[in-house]
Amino acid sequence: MATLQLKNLTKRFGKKVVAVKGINLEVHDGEYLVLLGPSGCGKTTTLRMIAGLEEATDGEIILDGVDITDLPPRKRDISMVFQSYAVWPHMTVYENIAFALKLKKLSRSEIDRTVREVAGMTKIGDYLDRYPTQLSGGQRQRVAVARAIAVKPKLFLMDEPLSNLDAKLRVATRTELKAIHNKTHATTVFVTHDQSEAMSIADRIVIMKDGEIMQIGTPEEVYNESASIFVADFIGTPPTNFIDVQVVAAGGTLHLVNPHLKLPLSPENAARLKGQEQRNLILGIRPENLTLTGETEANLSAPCLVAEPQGSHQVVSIELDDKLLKIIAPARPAVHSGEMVHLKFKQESLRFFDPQTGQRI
């Protein structure tokens, strides 16, 4: 276990590209961080720079105190889990596991004792003597995670290890993963392009774009607290909604007011908008937090476009203004589509961003 220090991290390729641009991290001793972004955001450079796989163009990388910045790869005491597998298909699962060990130079007697509890601790004790060919996508990347934690190195990196796991599989791994992670305590920099991964298993989530960190904190503060419009638009499914309005003083009070929308705002509210009257914002609400109403109590109404049964709940559309709005609603009663639809704002999950900066207000 160990802690890793990344600063002013970067990396470009030729003169024009900035695939990570001096980005500043620290991971703590047992944490399991989660590195998340779409394509192309420089995330996965990002851990190749770590694991010495790709050479960092500026900044350091200091690993429990000591600089790896400029070291090779063997000599920086990680272990990296592949989306690929990256097994050897000519050696046992015993043998792919007990490799390093014993270039290590353990006794063949603590060599055996750490594959087999390795071994059990992924759940592929029975499999020790079978090749990967014999094995599932699934085993083959629980033999991946136990070679990795057999040579008890200070930092585990993993890049999309359940990216080639069909969706039922991903789940059930992720699952298995944290509960390792549990038992181990290892220290974990962990890549996905899927939110809700790394929602499940991240104790810290880095949500990254363009070559650069957008917001840092635990899957509760980026999705109660997004820092952005992009990271309330990238964390959660369905996504944030977002509605153009303005602020506008009436009886005593504020409100939201668009075409469709006259939404009086709560004191907490208010006063945090206090002074911004006149002015356009971003009103960003969750699925989850419109709630169908009569329509006396309702803020907004406007027929459903359609609905989408999930079996525990639904997904109910509506359009405003060529932009689509999602509810999360109780499976019953069911709502078809062209029946009018009639919505309560929940106040105390209201967020608002600023138009020109996308930045949360």
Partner chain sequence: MNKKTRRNIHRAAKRTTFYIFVTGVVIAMLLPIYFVVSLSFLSTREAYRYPLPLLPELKIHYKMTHGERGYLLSVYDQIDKEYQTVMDTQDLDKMSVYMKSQLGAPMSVSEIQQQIARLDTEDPIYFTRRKNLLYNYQTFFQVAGTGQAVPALIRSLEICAMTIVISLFIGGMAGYAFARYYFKGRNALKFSVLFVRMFPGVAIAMPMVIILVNMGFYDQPIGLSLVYSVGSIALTIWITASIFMGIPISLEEAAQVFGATKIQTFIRITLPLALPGLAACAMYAFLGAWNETVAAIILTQFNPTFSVVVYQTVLGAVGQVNLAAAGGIVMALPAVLFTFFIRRYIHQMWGGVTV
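And the form predicted in complex with the partner chain, for comparison with the form predicted alone?
So it's only the chain below, everything else dropped.
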């Protein structure tokens, strides 16, 4: 139960590489915060600085009002689940979980009770006498989680804890992690590069790129109100479609125009782009916000390149100026490649981005 503040946190490796560029962030009490970004974006470095495994070059880390920036890891009252699990191979599951409790000098009965409690919570109660090498990857991961819960820390850190599991187990485990969090309500910082993982477990998502925070928000916010092209592209599968367009005034309203498209804007969207006539911008629209329609109502028509049936829906791709445009359409009627597809844009889902800065307009 704690709040965490990062103030201007910076990490430099050597003189040239700046891994984290002065980020500011507040994690609320009991919150499940996910640091999301492509590899090399500084998310793991940030987490390691919070853990104390990496020295901060500049800035402050404040946990519950106490500056912990220069404390060694053991004095920070945190616990961590590592990507490689880092369960100690020469100790049994029981000893792994009890290690931190022994160092805290808890009584033997108290240790025993805690170990059995967290083992029950993570469903490894039957394996307490086994060595980690006798366990499967998923079980080892549970041991790592149990070990982290046992110390009842102020702050939970998770460094891509699911990335070594196979796809099916990963999805199951993330649900369990969320369930455990719902029981413990421990403030958690979770690092991942998998956006669907982030979307499914986060209270709030912090999207990072090149050591900077691109956007902070709830999963819905970052999905629906992406602050930049990067975020809109990074979040969602398939990602947002981007189309280069020009704003043109005609017939009393504004149109978005490119050689394939002439899209009249609704009054709300027109109001937003008022006074920006002749400007080039990038239109972003999520695949599910493009609907298949009849030829007469269509904003855009093009031949289908590929249709990928997914059971519950199908993903239809069309090619527009060498760029793929993806549409999530109902499974029926099935679209066949080469067939003409007619698309209608959902007006309320149109997002406009500045081509120079990549920021949302």
